[in-house]
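Form predicted on its own, single chain, as structure tokens, below.
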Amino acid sequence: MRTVKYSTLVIGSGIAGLYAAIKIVQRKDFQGKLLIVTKCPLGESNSRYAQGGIAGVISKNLKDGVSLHISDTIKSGAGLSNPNVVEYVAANSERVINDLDSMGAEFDKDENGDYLYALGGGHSVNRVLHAGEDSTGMVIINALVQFVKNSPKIDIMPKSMAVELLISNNGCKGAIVFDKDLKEYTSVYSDSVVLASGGIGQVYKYTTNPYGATGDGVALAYMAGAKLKDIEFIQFHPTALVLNKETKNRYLISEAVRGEGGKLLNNSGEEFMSKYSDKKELSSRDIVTRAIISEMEKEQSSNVYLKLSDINSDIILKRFPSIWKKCKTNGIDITKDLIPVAHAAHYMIGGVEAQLNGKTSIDDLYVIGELASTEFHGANRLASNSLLECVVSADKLAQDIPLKSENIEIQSDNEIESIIEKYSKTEIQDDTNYHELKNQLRELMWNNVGIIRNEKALTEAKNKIERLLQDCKNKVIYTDFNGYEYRNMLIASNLITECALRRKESRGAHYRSDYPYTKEEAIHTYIRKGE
């Protein structure tokens, strides 16, 4: 097996991973080289498909302030947000946004060169900055990717998947990485490992996430013995484009559309959100999603509709060019036609327990981005706060992470040697249809562990997932990404289901029809391998 050494290893290439890598190598005391391992093409991630924007408190926005952003975030978090974490993120938002802008991720501005702001659900004022009108994530990703490619201090290992972390009593010392094309393993040693591999959307039948979001980081951290927190909180986006029932990856119809005045209609052509909330279409995502499900169930329909025809067509075309193009390609003119929409798995709110600087329960293992549970989002993420947390936490990590030379001495360690030995064996033959197994798991999670949960459905899912885990218990080495992804999806699904069963209340994005109330005391859910 090939062995390489790097001063820092970053796993994942979304906004959190890319920004962290850039800021780490920009430190004056950085020595050696940093490695980015990415399963997908560089920058392909949930971040890339974020349309609405990034929330930020900008000093020139006189209607806003740090305290107001804190208040909105904590209110949305349903008792599980940490005020100190929220305050740090809000207070540092302007600095990191200006930095992104200077790096080429230019946010939309008015004729005076001042940022333009949109209104997001749950926000009390317009504070969502956007780029490329409705292509914010893509604009930021493209700028960061260019920065990374131009850096002589950063190496990239593409089409490669971290399949196990190198863990010993001394902490995390690297990872075993599998090359998709060469079918070969590499031992990557590093004194600092940063997990930024994103979310778990692909464990559900319908999702806005790209195909790479298979819970890889969740599984890696769990197998390594890291503590996870609040992983039962999965946010479903209320408005994703429904073209047909067979389309699993649903195109996101940004919340900004409703911020500009878009209205939700049921199949009878009636606006319905006023029946569920005073804030109507701009209620928090959990409220809008459950309202949509309620209307769909009443009418036995597979979708509701989003109407934009009351908005000036020039505003629609200018503000939502990507959405207009996508819908137009599928025969829908959003300036006059109704857009068929329904909910889809969108964001993992909980994850690996981490401080805002990425520090976890395992020495030298850091987790940032969607994978991290920092107590910023609490029980229900506020719209456009995700990209903000990614950037602020990556910046904080880069400031705090201890840097060492890549000339680390690889000391003999029985625990690490036993891990490496597993992957040094002759390749095994495997004709398992993982594609079909993945689809069966997605169906189970969608039906039993989705928006509305209950004891019977969760228990059924838990029992089935445990049987599936038992079936692949003795399998360590897989012949391609599909096998490892299926393993990771099973582990993530099991954790989500277990914690959803244990939280016997409804709070934020977690709704139990058999426990529809919210308990007075807000407590976190913790889970770790063997506990």
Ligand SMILES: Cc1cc2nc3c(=O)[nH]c(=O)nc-3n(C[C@H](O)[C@H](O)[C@H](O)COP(=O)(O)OP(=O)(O)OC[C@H]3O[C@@H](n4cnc5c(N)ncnc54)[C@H](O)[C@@H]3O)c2cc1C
Contents of the next structure:
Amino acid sequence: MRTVKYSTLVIGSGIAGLYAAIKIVQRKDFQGKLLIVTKCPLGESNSRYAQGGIAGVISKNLKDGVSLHISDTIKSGAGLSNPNVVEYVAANSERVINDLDSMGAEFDKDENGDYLYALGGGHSVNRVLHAGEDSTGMVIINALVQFVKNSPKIDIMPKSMAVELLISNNGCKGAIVFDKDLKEYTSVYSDSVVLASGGIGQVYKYTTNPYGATGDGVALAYMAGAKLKDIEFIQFHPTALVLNKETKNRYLISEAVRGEGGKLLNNSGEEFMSKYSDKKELSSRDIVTRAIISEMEKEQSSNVYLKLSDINSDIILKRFPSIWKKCKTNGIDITKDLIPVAHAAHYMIGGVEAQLNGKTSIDDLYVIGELASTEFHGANRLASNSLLECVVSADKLAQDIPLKSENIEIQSDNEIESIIEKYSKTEIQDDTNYHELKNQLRELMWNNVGIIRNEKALTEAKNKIERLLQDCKNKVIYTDFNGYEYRNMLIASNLITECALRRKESRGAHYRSDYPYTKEEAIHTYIRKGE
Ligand SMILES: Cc1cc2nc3c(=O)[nH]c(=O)nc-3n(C[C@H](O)[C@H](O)[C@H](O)COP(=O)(O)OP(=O)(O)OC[C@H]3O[C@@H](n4cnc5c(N)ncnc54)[C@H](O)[C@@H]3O)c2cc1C
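Please move on to the form predicted together with the ligand, as the form predicted on its own is already shown.
Now the complete complex, all chains and molecules, led by this one.
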């Protein structure tokens, strides 16, 4: 097996991984080289598909901005946000957004050169900055990818999947990486590992997340013995496009559309959100999602509709060119026609317990971005706060991560040798249809561990998932990405289900029909291998 060594290994090339890599190598004391390992082509990630924008407070424009952003975020977090973390992120938004803008991720501005802001659900003022109107993620990722490609201090291994972390008593020393095309393993040794591998959307039947979001980081960190926190909190987005031809990836119709005045209608053509909440279409995502499900159940339909025709068509075309194009190619003119929408799994709120600088319960293992549970979002993420957390957290990690000498010693020991040994074995034939198994798991998670949960459905899911985990218990190496992804999806699903069972209350994005009330005391859920 090939062996390489780097001073830092970054796993994932979404906004968190790319920004962290750039900021680490920009440090004056950085020596040696940094490696980015990424499962898909460089930059392919959830980040790339972000539409609405990034929440930010630019002091010049917004009075009382930071304190209002803090209070909105804490309110949405339903008792589980840490005020110190929220304050740090909100207070640093201006700096990181200006930095991204100067790196070529240009945010939309007015004729005076001031940033333009949109309104997002749960935000009390317009504070969502956007780029390329509704292509914020694409603009940011393109700029960061360019930076990374131009850096002589960064090497890239695209289409390569981290399948296990190299863990010993001395902490995390690298990872085993599997090349998709060559089907070869590499042992990557590094002084520290930054895991920025994003979320879990693909464990659900319908999701807004692209194909790479299979919970790999959750599984890798869990197998390595890291502590996970609040992983039962999964955010479902209420408005994803429903097309006649069923696809598991549902195209997102950004919340910004409702921010501009888009209305939800049921199949009888009635606006219904006022029955569920005073804030109507701009209520938090869990409320809008449950309202949509309730209307769909009443009418036995598979979707509701978004109506934009009351908004001036020039505004629609200017603000939502990508959504317009996507719908148009599917025969829907959003300036006139109703858009069929339903909910889809969107964002993992909890994850691997980490400080804002990425520090985890394992030495030299750092976790940032959607994968991290930093207590910023609490029990419910506010729209557009995710990109912000990713950048602020990546920036803090780059400031705090200890950098070691240029001559990295390979600190191998028996534990690491035995991990490597497993992957040196000859490949075994494997005829398992992992596509089919993945789809069965997605169906189970959608039906039993979705937005409305209860003991019976959760227990049934838990029992089934445990049986499936037993089936692949003795399997160590797989012949392609699909096998590893299925294993990772099973592990992530098991943890989500277990923690959803344990949380016997409804709070934020976690709703239990058998425990519909919120307990007075807000407590976190922790889970670790063997505990
Ligand atoms: C459609 C959509 C729209 C959104 N809109 C917004 C928005 O407007 N505002 C907002 O704040 N948030 C938005 N979000 C959420 C936000 O985009 C994500 O939470 C955020 O971008 C996550 O960034 P990340 O870097 O942590 O992970 P990702 O961007 O998901 O990056 C993860 C990376 O890790 C790689 N990877 C995964 N597993 C492995 C492995 N085993 N080995 C190697 N590489 C691996 C992936 O290929 C990918 O490159 C949206 C999400 C989606 C899906």
